[in-house]
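Next up: just one chain, as structure tokens, the form predicted alone.
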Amino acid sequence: MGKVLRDLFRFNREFAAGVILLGFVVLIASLSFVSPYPPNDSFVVPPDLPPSWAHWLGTTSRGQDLFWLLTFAIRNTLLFGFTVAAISRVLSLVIGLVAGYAGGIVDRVLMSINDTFIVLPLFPILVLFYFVMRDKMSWILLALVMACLGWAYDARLIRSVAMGLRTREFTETSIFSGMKMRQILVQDHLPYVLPIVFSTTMNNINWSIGLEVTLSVLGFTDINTPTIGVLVYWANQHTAMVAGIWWWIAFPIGLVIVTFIGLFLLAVSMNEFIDPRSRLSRIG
């Protein structure tokens, strides 16, 4: 895996640019651990100050330093995206590998469940979930619900790869040697789907962050936990653009766009690496 990452960074400019952009975002998020201001405290600094040397990104109408508030917001947004992606990757891996390897009735049952989740309208379901669980809505609860709804597309992709691996000679050799299904899936099949998992993980993080930002801007999440969407929500509540406090919206949106671009470049570069022809063409 280390050699793969080294070759990608060396020969693929998209991958290198994505790593640099995402590293910058992670650096901003890590500064939240040394913030002089708690994220939920208001009026700790003068409100509505434009960017300056004293306050690099300005201050909000709630008397918060936007730079330090943004470090907490992007940290929570990244954690949200990685949490959703990690849980949904486990679901998609287990269901995709088992369905592709087992075949028969197991495959038909699992794919029937998979197709049901594919056709579900996610956004209306999440809005309905907010109104049902409004009093108990939390960051982790929303992440769990989105993870349970966001695995189906990738499970079908992993299943298609597993179906091809099932007929390979090394799989038959493992069966004849007495290996159990769990051992075959983990030791023989999992390494073949890891590049696909990495690529779909980047796309899933982008999807989950985008959906969380959308829900937060509309107020359909826990507005007491600072995220990028919650920052924009409070800016809209205080009519920041009308009042000329453009930095309250511009900097959070700019940072989340950098995050989207970094994750997109990583996904595109990994898709190119999966294709042997484009990989050989890139390396030369």
Given for the second form:
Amino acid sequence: MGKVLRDLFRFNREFAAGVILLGFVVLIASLSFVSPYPPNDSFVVPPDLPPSWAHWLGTTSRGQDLFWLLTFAIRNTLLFGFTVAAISRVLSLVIGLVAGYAGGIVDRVLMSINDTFIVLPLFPILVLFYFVMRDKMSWILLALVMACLGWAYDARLIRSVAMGLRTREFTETSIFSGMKMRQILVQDHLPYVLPIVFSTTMNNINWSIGLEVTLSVLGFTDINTPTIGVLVYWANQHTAMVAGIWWWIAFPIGLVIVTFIGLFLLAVSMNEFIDPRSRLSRIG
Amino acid sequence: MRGYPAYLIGRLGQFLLVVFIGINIAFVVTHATPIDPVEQTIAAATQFGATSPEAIAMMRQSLKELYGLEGSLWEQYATFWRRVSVGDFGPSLSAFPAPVSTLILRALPWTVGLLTVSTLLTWVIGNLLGGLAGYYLRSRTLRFAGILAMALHPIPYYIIAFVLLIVFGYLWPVLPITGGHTMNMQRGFNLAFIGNLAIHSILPITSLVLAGLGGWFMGMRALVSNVVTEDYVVYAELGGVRPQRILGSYVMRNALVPQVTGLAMSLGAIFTGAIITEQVFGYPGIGTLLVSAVHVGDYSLVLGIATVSIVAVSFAVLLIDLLYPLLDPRVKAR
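Return the structure block for the form predicted in complex with its partner chain; the form predicted alone was the one displayed.
And the full complex, kicking off with our chain again.
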């Protein structure tokens, strides 16, 4: 495993760039643990200062040091993405593997439900959810709901691999040797789909962070937990662009774009690693 | 031809299932949560000044009736479906007494127009460039386009729209950044009004196209670069078929089939992107209506928009599915 990663880093430019970008983001997020200011305290520094040596990224109109605030925000945003991805991975793995293995009517029913979730417009549903929950809305609740809505696309991918595995000889051997379906799926099939799961995880994190930023910029989440979206929300509330406090908006958005591109590059390089044909065709 | 009716029935069934599950989710979200919209509305209405208890009781009664929250859960469920099936979501509270359906119908053409134009543009440009990039793998320009697409693709709709807003609103203000047309302008089918509409739609459409382009580009490039190695393409090349013809009728045509399926599958996400973009640019469509409805606490309008969106998107997917056999003759032959 370690050797594979090192080779990927050396020979795959996308992987290397992704790791560096993401490492940078994670480093910033981890700095939140040594922050001199708690995230929700305001007016601890003079407001509206442009970036300087004392305050690297400037200060906000609420008297917060933007750099340290940003460390908390990106940490919460990343954590949110990982939570959604982790929960939805379980759903998509179970549904994808079972549908691919069982086939027939089970497969058809599961995939009909699956296609439904792919097609449904999620944003109005999430807004409706916020509208009903209002102040009870918390980040973990949002993560749960988004995980329940966001598993479908990856379940389809996993199923397509599982269908191929079903016809392989070792599956037959396992069936004849009396293994139960659960054992076959966990011990035989799971290792084969794990590479795909890794690459879809990155895309899923991207997707969930994107929706979270959108919802919180509009104020449709818990606006007291700092995330990247919440930061931009407060900047908009204080009309930062009109007031010329550009750094309040530019740095959070810049950082989240770096996160998106980093995660995406990792996903792409994983895909390439799984399917070497695309590597060959590039040399082609 | 036996295959086509069977395909039709299957797609229709899928459409009904999407609508059924979607509307059930809307019902569960609004009824299974601990928050009571009636009490919320009453709290908002009685916030300023005292109201007599009888008046509050009457208000509670009529609100319950309005929201369809009377009787047992099953009765509420039946009421919900009855209302959805006739498109009656009651009057809007924020624009009382205009019915919710009128407000939605007024906003819907804007969203449909924006969505249709931007989706078609994105899909055509993305696939065309992607196809070229897959066919001419060595071209410098197309490689650069590939890198650009890769960098743009993971950035979500909201951020792209927001960056465009900042660039064309503050840094270089040449384009209108808000509204569907200039306010108080006489509506009519004339050049001035249509031109005005077009100018106002440039930024929303551009941001939707930029956000969507990368996905189609990379998908098509990968598909085409695989198709190019197929035997029949090599044979066509050896047979002296002109390269343009190979690219158009041999390679692209075959690679387009999965891209149409992809369009149907990503329509929900594209719709989400469109209503977010609308909100950023204050475009008078469903998205702006939805966000303002949340801000003023208009329960029936939010519910109405969510339901209409679910039905509209699944209907659009059905349309694409029905056109699919035109492109892929295998469906008929099955």
